[in-house]
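First comes one chain, alone, set out as C-alpha cells in the form predicted on its own.
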Amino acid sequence: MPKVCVIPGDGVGPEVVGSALEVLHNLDVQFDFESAIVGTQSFEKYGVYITKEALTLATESDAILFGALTTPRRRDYVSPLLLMRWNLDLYANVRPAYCLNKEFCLAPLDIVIVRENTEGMYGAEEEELENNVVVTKRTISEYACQRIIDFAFKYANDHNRKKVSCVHKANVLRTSDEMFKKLFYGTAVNFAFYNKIRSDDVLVDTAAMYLAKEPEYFDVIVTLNLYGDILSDEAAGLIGGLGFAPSANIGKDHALFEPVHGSAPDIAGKDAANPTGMILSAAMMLDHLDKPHSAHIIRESLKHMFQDKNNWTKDIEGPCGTKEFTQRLIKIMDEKSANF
C-alpha cells in the first residue's frame, strides 16, 4: 500500500489539505496516510521549522501531499519546502494551467510549465559588500539543465502534447542561458524525428507577453527556476487566480504535490480558501501513484462544478466557502463517477 506523507502546514494549508483528503477518502483509494507537523507549528513546538523525524517520514513515503507555509521575517530562515526539494532532489516542478470556465478566465489557457527546481536564483549565495552592494551568485549546470529538458520532452510525449518551448534570457545571459538553449535543441532533434514533437525558444519577457496575448502559442514550457516561478503565477492569474493552480515536484525517487498559492494568513480559518488547486494537486498525485481513473474523476467533476455559478468559490465572487465547495464536489463525483 503506498504511503502518503501529509503536511498541512500553515495558514489555509490545513483547510485545503483537509478538502483534498475528503475527496481522496471518498474515492476509497487504498493509501496509508501519515501526517507531519512542518512550519510555524513545528517551530513553536520543537524550535525548528522541520524536524529530522518529519524529513525522514517524507523521505520514506511514496508521495507527499503538501499544503502551504508562512515565511517568517527572519534572515536565517530556510524554507522547509526548499529543504525537501534539495534533500529529496525534486528537480522538476510541473505546473499545469487549465481554464475551467472562460467566464472567469482572462485567457483560455491549457499549458504546462516545467521548471528546474534545484538551481538558479533560489539556491544562490548572496554576499554583502561595502557601500550597500550585494552580489548574488547563480549556479546553472549542464547536468541540471539536461535532465529538466529530458523531463519536459518525456512529459510532452507521455501526455500527448505537441510542442515544447524553451524559455530563457540568452540574449543577456550569454553563457548560462545560452547553454540551456543549446542543450534544449540538442534534445529537441530526437523528439522531432521520433515523436513528432515541435520545439522553439522564446525570451522570457516575450513569453510573458505571449501568455497574456496569444496563450495558444504555448503547449509545454521548459525553463529555469526563477523564470518558471514568475510565469506560472502569471498563468495562474489568467485562469482565475492562484487558487486554481496545482503543482508537482518530481524527482527520481520522490514526489511532492502542492497548490501554487501560499498560506494566505489573512483568510486562514475563515472558510474562504479555494481548494481547487490543492484538489488538482491530489489528482496529480493519483496519476503519479498509478491511479489515473481516480484522477480523471476529480478533474471531470471539477469541470462540471464550475459550469454552475452557484458552485463558484469566493475568490471569483461565488457563494461557496471551502467546506461547502468540497461537499458539492463530492456529491458530483458520486453522481458522475459511473460515467467517467
Second form
Amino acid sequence: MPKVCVIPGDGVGPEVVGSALEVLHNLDVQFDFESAIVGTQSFEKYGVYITKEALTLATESDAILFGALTTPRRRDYVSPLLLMRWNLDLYANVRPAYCLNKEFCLAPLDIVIVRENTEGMYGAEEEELENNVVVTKRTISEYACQRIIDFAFKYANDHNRKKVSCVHKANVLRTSDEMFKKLFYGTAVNFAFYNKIRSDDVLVDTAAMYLAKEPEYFDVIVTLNLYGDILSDEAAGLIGGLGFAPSANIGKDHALFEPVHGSAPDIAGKDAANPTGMILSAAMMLDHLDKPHSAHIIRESLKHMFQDKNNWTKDIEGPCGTKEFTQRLIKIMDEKSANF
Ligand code: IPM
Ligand code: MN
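Form predicted on its own done, so how does the form predicted in complex with 3-isopropylmalic acid look?
Once more the chain from above appears, this time first in line as the rest of the complex follows.
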C-alpha cells in the first residue's frame, strides 16, 4: 500500500487538507497515511520548523500531501517547503491552471506551468555590504535547466499538449537565461521532429502581459524558479483565484503535492477556504500513484460542482464554506462517478 505523508501545516492548511483527505477516503483507493507536524507548531514543540523525524517520514513516503505554512517574521527562517524541495530534489514544479467555469474566470485558461524548483533566486545567497547594499547571488546551472526542459517536453508529450514556451529574461540576463533559452531550443528540435510539439520563447514580462491578454497563446510554459512562482499566481488569478490552483513538486524519487496558495491567516479557522486547489493537488497525487481513474473522478466532479452557483465557494461569492463544499462534492462523486 502506498505511504502518504500528510503535512497539514497551519493557517487554512489543516482545513483544506482535511477536505482533500475526506475526498480521498471516499474513493476506491487505499493509502497508508501518516501525519507530520511541520512549521510554527513544530518550532513551538521542538525548536525547529522541521524535525529530522518529519523529514525522514517525508523521505520514506511514496508521496507527500502538503497544506500550507505561515512564514514567521524572522530573518533566519528557511521554509520547510523549500527544504523539502531541496532535500528530496523535487526539481519540477508542475502547476496546471485551467478554468472550471467561465462565469468566474477572467480568461478561458488551460495551461501548465513547469517551474524549475531547485535553484535560481531561491536559495540565493544574500550578502550585506556596507551602506545598506545587499548582493544576491542567483545560481542557474546547465544541469538544472536541461532536466526541467526535458521534463516539460516529456510532460507535453505524455499529456497531448501541442506547444512548449520557454519563458526567460535573456535580453537582460544574457549569460544565465540565454543558456536556458539555448538549451531549450536544443531539445525543442527533437520534439518538433519526432513528436510534432511546437516551441517558442517569450520574455517573462511579455509573457505576463500575454497571459492576461491572449491566454490561448500558451499551452505548456517552462520557466525558471521565480518567474514560475510569479506567473503561476497570475494564472490562478485568471481562473477564479488562488483557491483553484494545484501543484505537484516532482523529483526522480519523491513527490510533494500542494495548492499554489499560502496559509491565508486572515480566513484561517473560519471555514471559508476554497479547498479546490488542494483537492486538485490530491488528484495530481493520484495520477502520480497510478490511480488516474480516481483522479479523473475528482476533476469531473469538481467541474460538475461549479456549474451550480449553490455549490460555489466563498472566494467567488458563493454560499459554501469549506465543509459544506466538501460534503456536496462527495455527494456528486457518489452520484456521478459511474458516468465519469
Ligand atoms: C509557492 C510559494 C513558495 C514559493 C513559498 C511559500 C516559499 O509561494 O509554492 O509558490 O515561493 O515557492
Ligand atoms: Mn508562490
